[in-house]
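Only one chain is shown below, in structure tokens, and it's the form predicted on its own.
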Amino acid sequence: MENFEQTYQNRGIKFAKKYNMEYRRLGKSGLQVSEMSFGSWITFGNQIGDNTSENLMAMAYDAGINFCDNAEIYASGKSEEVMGNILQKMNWSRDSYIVSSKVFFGIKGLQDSKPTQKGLNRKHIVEACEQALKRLKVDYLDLYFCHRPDKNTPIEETVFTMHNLIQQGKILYWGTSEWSAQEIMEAHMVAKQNHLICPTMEQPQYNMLVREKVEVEFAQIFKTVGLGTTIWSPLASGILTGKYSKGMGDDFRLSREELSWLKDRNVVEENLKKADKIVALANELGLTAPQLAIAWCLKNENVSTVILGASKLSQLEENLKAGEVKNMLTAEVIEKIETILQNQPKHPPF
């Protein structure tokens, strides 16, 4: 395999690999989107070094992907930073990438971030997106998230602030995260009532092992108001790859103190053993397992984009081929897929 690390320590190489990279709109809006994204969760300003992270934008701006996602909780806010520099240096378009920012925890998380600092209020919304803007060195954001829900402001204020955000050409498209299907209704109703403008994506976790969202509850709303959906941990953090069978590696991802909600919920010995089978049934396809999860994500036409994420180039590069791949995915093979997860979703009866 090529050496892409070294490769991308010289600025002047672009990524010889082509992607025949396909996009798709982010819901009902026009906006098209690549079908693989690019994700900082973790790595940017935390796992990696400043240089990794740009070879990595690099490589994934030149194989077709158009949008990084990134948050204010990120690394309290060093992963919005070191997106910022990268996009400086590379001096890309602004026409030619989406780049978003998250909005809820703080940037020192719930526990330590003051009742100002946190939440959905108006104060916070307005207040995080400019420190986004400035970290991320950009004049707007093409998406905002609302990361979680805020039982504790109305939905009418979250709602008309997001609006007057777009008013204002601060952002462009609003969203959620971790939303239910309630609440993204709701958000709706409020927003139709007041002839404002109404969110356009949710980021949900989606993967192999995780599916009742996305494919049940979600169900009604891409019909009704046509949600587009930035999915996350499409390798459910690593577990699909296999690795985990084998022990709890230190620079494993789900290794880290922060993501220990996450191990314990997901590394459980039913996950490991079907993961085993999914690594078995990829090596037949000729396929690697993250390629064939990934693939499998692409394959659900209400996913508008899967946000990989990678601490070293050949992840990456591994990983994009999943978008050639996808075809593989036969209904023959969905069908062996099916009889390894055991876990397919149960639509009500209506």
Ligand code: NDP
Second form
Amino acid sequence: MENFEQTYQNRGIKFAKKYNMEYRRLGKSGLQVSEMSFGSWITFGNQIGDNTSENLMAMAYDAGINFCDNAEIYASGKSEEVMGNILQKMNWSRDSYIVSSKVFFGIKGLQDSKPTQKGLNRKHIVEACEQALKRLKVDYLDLYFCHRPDKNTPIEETVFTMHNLIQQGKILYWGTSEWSAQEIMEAHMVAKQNHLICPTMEQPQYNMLVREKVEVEFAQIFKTVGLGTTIWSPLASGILTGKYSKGMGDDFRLSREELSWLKDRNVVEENLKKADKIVALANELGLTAPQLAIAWCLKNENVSTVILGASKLSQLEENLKAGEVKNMLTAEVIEKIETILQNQPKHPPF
Ligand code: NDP
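What would you give as the form predicted together with this ligand, now that the form predicted on its own is on the page?
Now the full complex is given, and it begins with the chain already shown.
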């Protein structure tokens, strides 16, 4: 941190701002995670070159981000390899950062992986963990997520396996991603009955366009089990920047062939109109739309960390400012946002 400006000049990056990153507990655990974190989906080992990945990680780390998110499936394992090479090269003290992986899809995806190479059975969880450790070049994963629920494995098998990995020192905390509140509670029940370690965190999608799970479905379990959340796609893959309203750029994520399903689902008139209005409101406040959209996620106290994604350094630099401006989202501003979104989820009437 002392040579912050020098480091960036050496890298040819015009970035000399120190951020006042804040840290939150990951749910009821004692783990302090930066309120913004950094993920590598689509980008590392795929959309962007390794040099850009390295500069993004360096920028994130120097801005106070202490958590980098990854998964076996990202770029078929290449995302973890790229991140592992960067972690090795940077030689940051291992106790200064948190790194994750996720298991379920297999590195080739559900369709192309062999039956034993996917799912949440003991064999795949244990082997995927070993493989992620090798690719990331670390001795343990701080966070290990079950990337989706697995209808073909008894929950007991998954909970016991995660507990054992913690006992063996291969992972520190385990959690889920896109599980329902009921599935998470089943895992807690099994863990409690058998004196095993409960899941600590869930990784759900949360942004101005997708709110139900975090705002309603999990409302009760935030209180009862102290669930932590590492939320994904805060910009709905970039739609909330407003850039998709001006047409599809060749270098935009959703112009990628493999993501046509996501484009069809999300690049729709209703979302684009909302994004345009978010841009206008952000400008009124002297902010950019991504800053406003990320700050809006940060205002939710049940969010432990907002995972940022970026394909360019300028994007990350812009988005990192969201932490500092979140207090500009007064009740009045939040009300204006609700008027634009018209999607405030309804809580049950009790
Ligand atoms: P976002 O919704 O924030 O999308 C990030 C993308 O938006 C960037 O890669 C970039 O794409 C575009 N973008 C970001 N900032 C700007 C900006 N300032 N101006 C213009 N465009 C911008 O987050 P992600 O969808 O990447 O999700 C974040 C992380 O969450 C992932 O990396 C992954 O770790 C995790 N995740 C987890 C999932 C799960 O199932 N558990 C699923 C999905 C993500 P481009 O430049 O290409 O347009």
